[in-house]
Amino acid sequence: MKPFKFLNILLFLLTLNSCAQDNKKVNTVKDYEIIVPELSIPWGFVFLPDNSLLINEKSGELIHFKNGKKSFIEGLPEIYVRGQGGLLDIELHPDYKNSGWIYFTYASSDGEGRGGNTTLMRAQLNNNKLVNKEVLYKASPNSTRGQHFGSRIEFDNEGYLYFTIGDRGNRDENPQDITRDCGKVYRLNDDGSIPEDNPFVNEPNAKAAIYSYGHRNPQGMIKHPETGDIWTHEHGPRGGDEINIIEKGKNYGWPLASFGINYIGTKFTDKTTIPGMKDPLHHWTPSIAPSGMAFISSDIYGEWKGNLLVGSLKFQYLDRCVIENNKVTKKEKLLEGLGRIRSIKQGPDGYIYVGVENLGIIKLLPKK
């Protein structure tokens, strides 16, 4: 054979085979795929018994989403849209198919003062409208501030129904003062009535509602699909953020306690730990601005069964957090750059989706 000839042949080769590891490179199994699209801030969602979805834009929109397509549900309360605030997380009552239970948070202007503050409401759902709309707790005073609402609902293998509200920028009066509201964990009856058993029941003039105090900005709950406990995870300031298993009467530190300074660079306290305070299990400094929390318990993704997985709105990525003994061990940036994490759930299928800003709700396939 010519030199010539060979050459040409030996080129053609690495051409085919260039283009070969191109296109494997392009045919590689996604890691996601776009369940619903379009979505500007969903900020929760959940799975109905028929498997379509519910899911709270932030600007005070419920949708609903069935077999490819969105619908509108009417008979929201006012939503007060103000900063952070608007219509926030959703969750269904464990025997949701028998009481028809819906629950969620928003922030309303009902009530005392000007502004708005956090509220949990339950309704049922007839025909794509709300219906025995019922008012289950609202914080008060009302506030112009445009920060902090929180809020995660989540309910526990008892039945108890939990949820956080933000400490609304108010961090100097409102997490450490059990008589107020604001920067804490909420424990009900599930039909808004307080349990016997709070923590705070018999202090004199203490809101009877609160389960646990000293919080920021607590912007992921979950139950743990094992012991039960229930895990939420806060927003520091610049730095901070910060993992909890939320525990009966506990002081969990904020601001007296902190891994984070003001956003100016300055220092707000020196202590990072307090004795007879809760102390995170875990914390991320620099802040990541978490929010949405899941943890995985199906099979589909292998060894990842057990890990939790936390939302980074700052920087815009899935963190999958390995827990050994309540203890974060390893991290991995999941979904880097599609855009604001906002809300995440594990489906009844066992998939993980994942409420992304301006893009919509992604399903976390297994990578191959």
The other form holds:
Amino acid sequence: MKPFKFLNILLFLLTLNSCAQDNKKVNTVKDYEIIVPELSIPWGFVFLPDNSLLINEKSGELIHFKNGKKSFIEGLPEIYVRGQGGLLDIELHPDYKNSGWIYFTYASSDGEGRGGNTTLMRAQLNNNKLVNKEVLYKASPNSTRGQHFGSRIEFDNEGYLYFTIGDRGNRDENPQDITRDCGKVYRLNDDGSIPEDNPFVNEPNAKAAIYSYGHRNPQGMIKHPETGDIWTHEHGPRGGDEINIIEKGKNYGWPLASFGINYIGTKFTDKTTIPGMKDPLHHWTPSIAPSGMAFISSDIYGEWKGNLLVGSLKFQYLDRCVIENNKVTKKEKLLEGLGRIRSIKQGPDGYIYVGVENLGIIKLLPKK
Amino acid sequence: MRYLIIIILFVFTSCNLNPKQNTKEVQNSIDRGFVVYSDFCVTCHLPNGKGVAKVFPPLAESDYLMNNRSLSIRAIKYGQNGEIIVNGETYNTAMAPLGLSDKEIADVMNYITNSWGNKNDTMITPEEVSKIKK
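Now that you have shown the form predicted on its own, what about the form predicted in complex with the partner chain?
Now the complete complex, all chains and molecules, led by this one.
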């Protein structure tokens, strides 16, 4: 009997020991904290100087989250909510403290024709209400197609505003034609006027706001913290999601060159590269359905500094991409299985914040 | 006798015509539904209706779809939030309201309930869709 008793005590001790270890493990494994609970599709968000948040819900609500409370901003324009269209990205003017301008994109049915198309607006905030609203760009024509509105907004170091519009499900007409909107990255001055040195200002009938073309549906855009270059990613069809660095006047190949195939499995091109067109810096095949994009430029995450983070809508994880000499050399999945990842921002405190569908906005904690 | 022939003919033609018209009507709606599906649904639910495990529930041979006609219409009409159980698997992915008209919703419902092994004997009409409340 005695050895059994000893064994029992030993087992009991072991259990205690393992329990303690498990608890510790849980603590270190938990690598996020919910900051804003209960959001549905937080398409885009931004930090105001007082560290409160403005959050775009795709369904057409602009939420101000301050001191743990949500309030709804009034005075939004009419939003065309259909398919992938709705209230999309939001960004602040680089000199927001003095100018007060908030920029956001949304689908609008204004103008000629049935349906809607992507629109860029700026406005100021006054007592929880949008005032001085100005439409800076409205893509045309309207379309009832549900796909590919883009869009992301970003400023570069010179103060130019970039925003994206997807091909609106019309890949054979829009992306390769610079006289048509959609399937493009656009560049504007902060007041919506067109910079004199935009690449196509002297082309007859061209949409002069276009900065690059041949895009499918870019839903990630971020300025590189060191080079100041504008990086984007875009959805491929089945395969062929891409990362690109945007250069003036360049053609990024969609749909003439792609690593993707049609959803039903048929091919639409057998070329993955075409001379004179830009190849992607990286492609995901199979597709992850990328949305949201941010570089880690703070020191909080140690050796992750300089990494690129990309959200996956399809597989529900945050892809941590190690970039060396403009190549993705290593990838690691973070936050797997929490939900569809829609938006990513590095906050003013240097932490990474992630908008997760059906969950909220979470803060990524460094692993110890 | 003449009347009898007319009556018989009438009965015959009416019997023959009605189901034919119905099948044609259903087929037209299914065809339109395929176009809607290819535009709004295929990205997540895929061409084979199988969806993506744990993220996008299947429509093909889906017990939820085939047993919850009104809830399925409601999900397409107003969006889907919260947990649902499909073929024994729990899903909790938000589907935003798609902004479709009642006719488009009826068409796409007729398509998905008559594809990939699904079979629906009662056609969904725009009127039925219009009566579904949030």
